[in-house]
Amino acid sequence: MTVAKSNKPIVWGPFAAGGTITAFVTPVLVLLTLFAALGFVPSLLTYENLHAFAANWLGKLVIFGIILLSLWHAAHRLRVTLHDFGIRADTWVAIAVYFIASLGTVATLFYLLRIS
């Protein structure tokens, strides 16, 4: 008996990490932001820690990897929510989706290499 070799980890993998990171993380962050917009702003996320945050290597693979795996995740899922409308161009709904998803990606690398 032979067992099929299936490539679907690897995309599922990434799709999987994606929402888990954009459910737990996303709420916080629109959290945070309210409190700032309130002016209640902790010592820890003044500009200046925030910085030295995304200037760090560190902080900004944690940065880009959250933003890469949120991207993806909700190409994806746009991706089948337009099948379930109805739209069945589904290569060209793949690559308009997995594009955007793509020019998210750069733009989010080419601007964290901008920090210093």
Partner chain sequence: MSRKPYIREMSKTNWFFSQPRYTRYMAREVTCIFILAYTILLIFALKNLADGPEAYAGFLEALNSPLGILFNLAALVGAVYHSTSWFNVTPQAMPIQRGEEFVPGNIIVGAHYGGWALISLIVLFLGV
The other form holds:
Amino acid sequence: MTVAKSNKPIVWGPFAAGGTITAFVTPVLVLLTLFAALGFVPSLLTYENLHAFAANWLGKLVIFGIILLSLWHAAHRLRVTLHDFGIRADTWVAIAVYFIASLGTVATLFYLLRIS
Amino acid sequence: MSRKPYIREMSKTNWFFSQPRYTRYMAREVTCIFILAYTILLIFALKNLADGPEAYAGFLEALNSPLGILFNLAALVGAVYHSTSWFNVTPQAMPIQRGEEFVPGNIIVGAHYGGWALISLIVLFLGV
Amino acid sequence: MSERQIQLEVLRYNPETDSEPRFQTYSVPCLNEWVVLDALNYVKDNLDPTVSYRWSCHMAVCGSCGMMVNGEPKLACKAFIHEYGDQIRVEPLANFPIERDLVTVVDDFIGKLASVKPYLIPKEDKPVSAGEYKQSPVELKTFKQYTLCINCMLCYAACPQYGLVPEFIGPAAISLAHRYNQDSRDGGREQRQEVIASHDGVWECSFVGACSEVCPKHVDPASALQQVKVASTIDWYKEHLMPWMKK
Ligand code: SF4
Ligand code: FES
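To complete the pair, please output the form predicted in complex with its partner chain; the form predicted on its own was given just before.
Starting with the chain above, the whole complex follows.
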């Protein structure tokens, strides 16, 4: 029995890394934006501070890393979840979710580079 | 004697209600929708940050609304559920062998919860 | 010794006369220390000799008495009556075709088990005169828990992905492949990867974790599958991003 090895690892790597990153940081990030939504803008989220953070190359790297991995984590899990819900057009689902993730990745890069 | 195996089909669209452990699994998987939506919000924030102070002020203003609060509350629940369900299975995903023994699971899980608390406190301390 | 009257509902299916299975209820006087298998044996000996089911050891080592007890995959010889109410429902293992009554068709599992080459494939063949293949206790500990599998298939009955995608090689077979891959004396990992790193291999698993919850021998197949995913992912990145790393 010889079957081709699957290419799933390409997306499973970012899925697993992203799952770990989001598990550590997303709840506290949501807490910060929740404060902002309630009208108490945390100091990090003021224009000056966030802009300064994103203008720094290390800040850019942190933001890019978090967004990239969260995005690919969520996109891949969404693919599996849709399969679990009984949507069996896996190829189309895969194209759609990874397209969204790629778009998000490019947009993030683009916006980050505009901040200086 | 003739054979006629009987096949019990599993429902493809509502199997996850048939057992509580499947429902819990689906709840865990569905957290990805919250993570995805929240990440898109972050990208959107970044866009407004790049567009300048007025655009960013507009973003914060839009966020400061019942819908913004609701969205963040939902994202918080989803994100926390993701974190706990993710950390709780770390001993299975990455067992650590020390000599002849495996490090007990609750130590691995505990270390993750500890790191999570520490990171959250640091971000809150520096960010608020 | 206390005795309790149990209503034992048994899913019956006779391929020669029935078009679909139906439940039949037996009233069984059970001793409190009995297991479900004892109740079935009582039915077979005293009430209805036509009931078919598999069993052999009556001590949770042969793996043949797996069935659904109140909807949960269990070894009938390890499911104690005192843990249940007065009504107990037994059905053949889920996710397998029913051959007759509680007997399932297990050819699919047996085939998958064989496909992962669950035996030692030595790195190099050496003559008997060269002596034994040595292994330290630490090296043994790495895979010991995966040797405890009794092929009872409870994990397959618990796994929704196997139920939904029957091609999935499944928990026990992949765990056993992992057991040999982890063995310091073994050199067959490349051959097994062809099967378990394929699409129908480990990648059908979405870490539901039900297999590990129902396994009567605490094999923890879900953990083995996660480790296989991690190792296969590292393989892939090495192969494609660092081709010079390949031996
Ligand atoms: S892994 Fe556990 S549940 Fe699965 S066949 Fe082996 S002993 Fe049974
Ligand atoms: S009869 Fe052998 S495992 Fe139950």
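For the two forms, the rigid core is made up of the largest set of C-alpha atoms that agree within 1.5 Å on superposition. Here the structure is a predicted model, which means the values were calculated and not measured. Residue numbers count along the first chain shown, from 1.
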Quiz item: Is F99 among the residues whose Cα moves by 2 Å or more between these two forms after superposition of the rigid core?
Solution: no
Quiz prompt | Large Cα shift (2 Å or above) at L29 between these two forms, core-fitted | solution = no
